[in-house]
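Encoded as structure tokens, the following chain is the form predicted alone, with no partner shown.
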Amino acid sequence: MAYKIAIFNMKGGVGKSATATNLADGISRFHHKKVLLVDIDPQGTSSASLGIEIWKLETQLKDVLQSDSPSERKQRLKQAIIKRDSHQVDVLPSNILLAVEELQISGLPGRENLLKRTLSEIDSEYDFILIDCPPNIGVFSINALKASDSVIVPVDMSYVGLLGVQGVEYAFNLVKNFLDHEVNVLGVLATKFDGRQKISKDVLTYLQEYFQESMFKTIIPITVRISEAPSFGVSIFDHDPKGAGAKAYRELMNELLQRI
């Protein structure tokens, strides 16, 4: 049975997709696990970051979620998943058409559990499933949170990033109170840390004091290489394997596996 992790924050630009893609690739590459990356963010950033031409998709996640029957869902899922080489992560991609269909998907019966139902079809085929969420608490994020076993919350080291933490806590309480689902936070992750800036240090200190043991010890630095990697369609482990970004994501990957 696959262990499912959602990567979630209500704020965009926090390194959510970078964390999803680099963790997925790293766990597959270095720990020889079968990993699926589910891109439920209509921006399709995670998919594109691994070299997938998202505007040429014949079948994608939206088609799977809109299936009328279990047999149709299984067939569409098989068509949508992009199988990679044995050492690479598989991807269930999306693009902006997922957002176009949001209203229709929101009206489907059992709409909060569409992704959970979908992933149950392939649960036994993977060791890990990582879900890159959109930066909001709409139907797609709710699906991701309900389908996951735990959640990673990336927070960028800025004042605005700090404000976003309240939105995340509000979202988790919303899911708990209205959908009777307890969100298990695997860890809060400091991203885009710049040791030269006082604001980075101050935000990190606050988060460490506030979240205590829930805070990952690993800190993801702000580097040009992490930002560049998606434009080459590869993870940081291919783009700059000996750099600070790759080192940090390997440390995060090992820390994550110890927490599970």
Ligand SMILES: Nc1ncnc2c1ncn2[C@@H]1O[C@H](COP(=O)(O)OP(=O)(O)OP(=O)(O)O)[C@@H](O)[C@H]1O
The other form holds:
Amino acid sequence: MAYKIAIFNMKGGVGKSATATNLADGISRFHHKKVLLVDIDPQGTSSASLGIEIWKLETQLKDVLQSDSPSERKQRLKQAIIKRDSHQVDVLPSNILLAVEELQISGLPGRENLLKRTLSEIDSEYDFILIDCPPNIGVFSINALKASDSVIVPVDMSYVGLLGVQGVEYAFNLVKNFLDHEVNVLGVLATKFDGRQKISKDVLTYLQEYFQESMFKTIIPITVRISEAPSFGVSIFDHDPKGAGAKAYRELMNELLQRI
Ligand SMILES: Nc1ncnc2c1ncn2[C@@H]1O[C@H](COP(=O)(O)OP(=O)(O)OP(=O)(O)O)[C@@H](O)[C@H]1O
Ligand SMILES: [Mg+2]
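What would the structure be for the form predicted in complex with this ligand, rather than the form predicted alone?
Okay, now the whole complex, with that chain kicking things off.
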């Protein structure tokens, strides 16, 4: 059975996709696990960040979610998943068409469990499934939270980043109260940390005091290399394997695997 992790924060630009792609690539590469990255964000950032040409997709996640029957779902899933070399992460990609279909998908019966149902078809083929969420608590994020065993919450080191944390806690309560699903937080992750800036240190201290053990010890620094990697369609482990970004994501991987 695959262990499923959603990467979630309602705030945009905090490093969800960077974390999803680098973790997914790293776990398959260094830990020799079979990993699937599910992109349930219509921006398609994590798909594109791993070099997938998202404008050329013939079948994608939305087609799988909209399948009418189990047999159609299975067939579309097979067509949509982009299989890559061994020790490389497979990808179930999305693009803007997922947003175009959001209204239709929101009206489907069992709409909150469409992804969970889909992933149950391929559970046995993977060790890990990572799900990159959009920056909101709409139908796609809810599907991701309901399909996951646990959640990583990246938080960037800014005042508005802190405000975003309140939104995340509100969202988890909403899911618990209305959908009867307790969200298990695997860890809160400090991202885009800049040691030269007081605000970074202040926000980090606040988060560590507030979340205590729930906070990952690993801190992801802000680096030019992490921000460049998506434009080359590769993870940080190809773009700058010896740099601070790769080191931090490797540490995060080890910490994460110990927590599971
Ligand atoms: N540690 C980092 N250092 C420098 N740049 C980073 C870092 N993490 C992410 N970025 C950059 O910041 C931007 C936002 O990152 P990313 O797309 O991962 O955030 P996100 O939370 O997925 O955004 P969205 O909410 O829009 O999905 C991107 O340009 C990315 O390359
Ligand atoms: Mg993203």
